[in-house]
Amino acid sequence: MMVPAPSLATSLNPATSTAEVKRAELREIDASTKWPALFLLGSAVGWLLIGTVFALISSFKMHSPEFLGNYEWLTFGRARTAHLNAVVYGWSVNASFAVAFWLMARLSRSVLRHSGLLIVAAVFWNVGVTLGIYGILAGDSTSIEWLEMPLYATPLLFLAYALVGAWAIITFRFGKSPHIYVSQWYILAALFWFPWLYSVAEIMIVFTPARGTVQALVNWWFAHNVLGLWFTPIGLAAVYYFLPKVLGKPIHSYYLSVLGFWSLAIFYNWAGVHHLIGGPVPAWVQSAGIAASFMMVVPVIVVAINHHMTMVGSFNALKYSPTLRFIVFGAVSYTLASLQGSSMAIRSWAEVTHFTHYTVGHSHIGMYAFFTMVMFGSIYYIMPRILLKEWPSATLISVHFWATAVGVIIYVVGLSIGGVLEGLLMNTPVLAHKLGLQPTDDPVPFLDIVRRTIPYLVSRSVAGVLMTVGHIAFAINFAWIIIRSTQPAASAPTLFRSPPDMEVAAQ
């Protein structure tokens, strides 16, 4: 696609000429990413719906064990594991790939070369995920959290990831931008960290397992760092790009961005070990994990200040821009999830929250309220630019946002309260002794604890139904924008409502 020559009137106006050339360049870059992005995002939406179905099944089984109890391949262990892998490796990774290389192409000012081979890599990835989910449902799971896919699926995943990562690096290498943006730092780091994490974990736990408690250390090192060193950098890269882009102003502080990046890179790698507090691992390893978890407050506060100061004076834009609404919700959730994670490294608090529904609620603040909501916002921005047409329905976008936002809040609050209650009841004799209350050696019967948590598990299912409504609205809008007829190039961006005196989301 050649950049059209400017008209005489345009040539006489240098500012207009520069803007037109830049827009034409962006259109060329977006066009080069169109088909790989469509394939990856379409696959992501498909896996999101599949993962949602398995999530509902496993959630209902928590308080109604007889639900679909006659089907071996839909037992809780298989349905819940299929849900986890479908949303992590299906929805989340596919969305990450698409957003990462689209951002890298735009920020590098480089067209995507040989995009057909990138589609081949994406096909390999999704075939690998399909084989893995089938193996889990068939009973071939490894039973190692976040690494449950059977051995015959993992080589395809690793090959596909290597190809996708290589394409992002090539795009960066041939970029024409004179600047390296903080979003690029996060993306390039994530592309390096994930294969390192995945290969080490597969070798030390699955292919040639280490002995004893080293397996638990490696498992938590991998599971925690996949969220912190793969999904978090991709999510923060998107926030750092879309927040100033939609608002039309620069990020508050480049130097705070750099500080946030390097403190994340230095401290997060150790933080996952705090999940083994009280376990049969060396005390110094636990203490290192606790210290790193507390130090994670530094990048979290730095990022929160940077995002908040960028938004100052522009909060009114949340009424109008779909992308901004999802991105800001995700950015706030990142702060909350990270601070909550640091608090879980306090030994006395960990004694209460370990092995309870509280940790499940915490994981959903990070993976859903932060990362998934940011991906939703990114997709709402990217799709109109690669298809050259706007979203068909602002109403469906509104339904999507409110259903998922309210749903995840109910989910997290319900499981957090229920989890704390569960932990207190399981530790009743110990806590009574510590607090100087009437000592007792009789623990609360476990079935009584289970019965008391049922209302909170029901709230989890209600939240799941709400999020399902949001996902269906999103999927309908996604399919609709693909099949609808092309709009004129000058059409206005999709807004929740028209701003009275400002051009919001001219994006």
Second form
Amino acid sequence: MMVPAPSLATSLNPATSTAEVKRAELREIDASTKWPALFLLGSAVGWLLIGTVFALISSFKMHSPEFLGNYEWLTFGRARTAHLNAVVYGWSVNASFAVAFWLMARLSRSVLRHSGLLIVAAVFWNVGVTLGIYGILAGDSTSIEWLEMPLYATPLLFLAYALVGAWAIITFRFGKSPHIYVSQWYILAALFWFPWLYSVAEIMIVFTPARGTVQALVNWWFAHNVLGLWFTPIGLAAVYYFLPKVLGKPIHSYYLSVLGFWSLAIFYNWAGVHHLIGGPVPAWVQSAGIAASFMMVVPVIVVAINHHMTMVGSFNALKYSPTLRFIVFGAVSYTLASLQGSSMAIRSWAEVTHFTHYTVGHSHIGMYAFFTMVMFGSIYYIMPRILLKEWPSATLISVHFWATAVGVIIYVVGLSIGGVLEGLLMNTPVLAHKLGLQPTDDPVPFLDIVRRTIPYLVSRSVAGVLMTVGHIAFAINFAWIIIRSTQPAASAPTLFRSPPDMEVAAQ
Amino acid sequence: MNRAPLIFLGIFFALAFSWTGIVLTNQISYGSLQPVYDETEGKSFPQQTPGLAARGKLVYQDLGCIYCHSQQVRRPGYGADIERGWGERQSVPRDYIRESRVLLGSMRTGPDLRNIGARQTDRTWQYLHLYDPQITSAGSIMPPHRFLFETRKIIGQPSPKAIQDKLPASARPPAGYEIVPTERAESLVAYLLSLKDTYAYPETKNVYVEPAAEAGKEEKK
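We have the form predicted alone; now please give the form predicted in complex with the partner chain.
Below: every chain and molecule of the assembly, starting with the one above.
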């Protein structure tokens, strides 16, 4: 990393080695992504902190309703919604934009053109999200899950998105790489799918509402697909890029990655209806949703095998590379989240878990343990390359990893156990009685259920505090790497500890 | 070989498929369900939500009650919705056709509210519960909504809607003051009381009603 960046002209000098040329080219590309990436990632980290504060408030309120109980702006229904929108549209989307652009530029081997366009889009997006969250807190929420932002914020988001789309097409068209990498498939597909989902949902639920429960179908078609067709592809694109990159070896099987892509594309987008199992929508759509959810096992297993086989023989590298550690944690969580999701579509299991905290645990395996961890890993890789300096503190990275990893595990385990208990008592009293959880076959009073779930809700708050510690460590390191003067002493990439003599190909 | 167009086509059709299947097909097949006119009653069902209740629904939306309360009753034999007394029958698509915003909900941290207007008709109970759920339901984790009430000096006649006399001693205002629901609280409670799907549509008469569940219902009464 100490080599002064050669200009493109020197690096194209045929006298230099091809590796050197390639490295210089990459550096040129990375440099071109610097400002948009910094802006997006900076906003993302800001939203992460804001979202975390709202998360803690909501979590505390859930077991101690008097906590901040007199403030209408922070009442549970609003704080929780502000949390969701801040972490989804603030943190996750900003981070995914940055990672997607950076990957696109690298993979199409083209310097990032029109970065001004991207910055304008990013500004629009963030102003839109700010306005939207303000609206939610002020009482203008639409109460449509995942689409709560009021009407005066959404057009801005749409505009921002249109600019991003235009930019992506330009970059793709000017790409020099003859090959379309799997990561690019995922990113392009995601960039195309999202506006479609978003506009249909906004139009059919908010602008000209469809009649009756058709709205609910549109709602879950959208909300589940934001996960499946936006965050999942971007997360997987990052895994597919960084895993082989950090390990310095190719992905196990090209064929499997193609199969994984298409089966995801086809099955995922039907699965959302499983949120309405048992609800007032036609039975056949529910069955289709259940079937699609089962079929999701295919892409998931395929991707899991592919990633695992790539890792085999290199698990040692987890000790050294921060990027790898976060990414592998994320990849494993992806498999878990998806298999769990498929199982939750089984009618008799949905009967227990639907409407309970179990679902909340599940969504955090997906959005946090998978997606967010992958984004953390990606950011640890990207920042040093666009700033040309290393992370100031490996200890902070370590704190970040352990606090968030342990935190999210406590979170998920607590809510899963609590959620199943809640579900058994609430939905299947006969079964709960058989399991010895309640004295008779009759439903126990609702308040008993509430009382018995409180310990698990408290465990969630404990987990939340841990995750907050991790986020603060991350944010400090993030601000620090930006403001610290250039040229630190270290010339090697930041690792948790120096590898013995094993080569960690971290370039 | 440039495979980009092919890939793009695949990407397009993948989503087009579910969009057609989930969104379009259902919009066409039941997106224009009509109310049922009942000859004997001379009214059509479901009925329009009255004005005050419609405003209350906006309060329900802006406070985010939906994140703890669903509004859908599942069929007998699936879940324990009926046994819990959350409705006499399952909810059907027709129940929702008059609503410009459908609030099915996906969490039941609190009970389902689709028929709260049929099971908890006491307005004062609703006010007290909203003011502080601990008063009516000790141990509840529902947040207090004191901000929907106003403490004011009694001028002339005390308001008939005032609730301070029913509050625990420690929560009462000083003498000469009363606590009354604001307009938002009134409309919210009007909305809650309007929530009841008691009309039996043709499609609710014999779907899924298993004899066992019927018997259970009889016992409850």
